[in-house]
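The chain below stands alone and is given in structure tokens; this is the form predicted alone.
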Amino acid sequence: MLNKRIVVLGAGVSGLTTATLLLQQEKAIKVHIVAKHFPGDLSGEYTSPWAGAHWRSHAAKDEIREQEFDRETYNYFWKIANTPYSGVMIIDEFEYWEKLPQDFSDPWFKTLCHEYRNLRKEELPVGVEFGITYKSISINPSTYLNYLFNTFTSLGGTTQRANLSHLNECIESDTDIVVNCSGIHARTLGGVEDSDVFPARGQTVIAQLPQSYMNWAFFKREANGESTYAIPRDNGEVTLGGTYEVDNYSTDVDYDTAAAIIHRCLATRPDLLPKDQPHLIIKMHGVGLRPCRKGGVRVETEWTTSEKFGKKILICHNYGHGGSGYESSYGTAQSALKIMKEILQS
């Protein structure tokens, strides 16, 4: 890609990932992100912000492309875990069934995360019938998307806040390839309109713990189909969740839906709460909206002529990771570059 000028379009964990790998791997190239919204932005339809941000596959034992993308984005973030200013840290995940599935098999993980095994009886909480536990990641929103933003400016990438309403009005006569990470926006985004794109409405509660008061995450799967969840951030910060609303566009903080969360995530590990404390600290709600899709996360290619220029540009996209962002962030954006460069070298 030498001498390529390549726009990035938008600025959520896709976006940034995939802008900072072209400018740490590729060379003599320039990359310019355009985005309506930064790090630092708290809009509902800016939803890497509102993420849980923690790494738990959901890729299906059959589904081998999404865990490979799963797979060199957990060895990313172990690698980097720790890191000063990157919000990423290493903790124990618990993952519980209230009922356990009669068709139960272990996931395709089992032998890629660290200390994986089944819990033992005694160590599953009141109403679990199943668990698993193995190492995990944890990833502070904010903070990591600061993190790629500065790792990204430093390295000589430049911004533009924009709004845009069609593919093309990113492209300038010195544009080569354009890297379309528009998430939920690419159902509606001219040159794209990805009508298999649709949001998954996601509500949390971010209470505020002492710093290092909890080092593990759980998940619970309810058996009335629910999903219970905590996960702990470097800063003592705990996302407390959740719901998953297909087709909810409403950034709208439900109260009651709050209260239930709560109450969901007390009643599964009554440890969140310090002995000390005699309720949680809520520091803020969250409402985001997860850009899903019908058959899964888009990574590839296409050539569009712009007009204007009269010139072929290289679309790459990479969009529709629903609630994959971060668990697969690093994969996908690997493999937006390697058939970037499969597709200019033929």
The other form holds:
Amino acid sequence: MLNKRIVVLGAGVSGLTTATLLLQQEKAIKVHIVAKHFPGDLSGEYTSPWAGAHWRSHAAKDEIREQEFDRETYNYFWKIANTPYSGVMIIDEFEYWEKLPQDFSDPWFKTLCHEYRNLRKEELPVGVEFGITYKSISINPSTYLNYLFNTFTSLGGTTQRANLSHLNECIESDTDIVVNCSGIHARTLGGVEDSDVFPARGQTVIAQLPQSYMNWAFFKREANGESTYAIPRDNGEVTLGGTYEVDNYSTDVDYDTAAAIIHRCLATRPDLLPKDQPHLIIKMHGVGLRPCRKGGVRVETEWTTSEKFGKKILICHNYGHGGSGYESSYGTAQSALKIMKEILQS
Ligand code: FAD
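Now the other one: the form predicted together with flavin-adenine dinucleotide (FAD), given that the block above is the form predicted alone.
Every chain and every other molecule in the complex is listed next, the one we just looked at coming first.
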């Protein structure tokens, strides 16, 4: 990709990871990020700051492509864990099932995750039939987004704040490639308008615990289909969740839902609350829209012609990560780089 000028649309975890990898792995290219939202912004239209976030693969047994994205990302986070200012740390993950499904079989990542094992009966919380544990990764979203942003700019990457109505608006006379990391907006963005993209609203409560109090996360599947989880961050915050509401675009906080989340979390793991602390200290409430897509994440290239500049432009899409944007971020960005190189070489 020598001497190419690349514009990345989007500064969420997908755009920042792809833009940073481009500069780290390719020689003599220029990368420019254009986005409405950047790290530090808190908006319902910008999903990345609202994530938990931890690595807990959603890839099913037959989803080999998704497994590879998640595998690469697990290994990457494992390597950079505890790097200063990254917000990435290794944790003990506990997955609980209130009722063990009859068709349960071990997840694909049994052979990937360090120290994977089934939980013993005496290790299960009250009301839980079955559980597993393994070493996983927690990512503090705002710290990690800033870490990516700072790495990107220190490598010479440039940025511009703009709200675009069409993908073509990224293209300047010297643009060769556009990477589309527009998240949920891929549904409405001109030139993309992907009707397979839909939101899954997620509401959370962010509480403050003493720093280093918690180095474990849990994710519980309730018998009624709901999920309850708690994910620690390196600064002592813990994200309590959650909801998964398909096609719900509301970014308003529902305080009854928040109360129910807190209740479910404390009922599952009363030790979330330090012994000398009578109640949780709530820092904020969160609502984010997971950028889901029928058929899964789109990592794909296509050519377009810029009428304005009379030239062909390569478009590389990397959007539609749903609830897996962090845990697949490195793998999907690597895949985007690979397919861009392949098409340019051919
Ligand atoms: P976004 O973060 O939304 O970024 C999109 C970017 O594109 C923004 O910069 C935006 O400004 C820009 N943009 C879009 N359209 C335009 C336009 N027209 N003009 C200019 N700029 C534009 N994932 C995990 O892996 N692990 C978890 O534990 C986890 N937990 C989650 C919990 C919750 C409650 C939620 C809501 C999500 C969770 N996720 C988790 C999912 C994860 O947050 C998302 O998959 C990820 O953040 C998507 O990132 P993105 O960069 O694709 O999109």
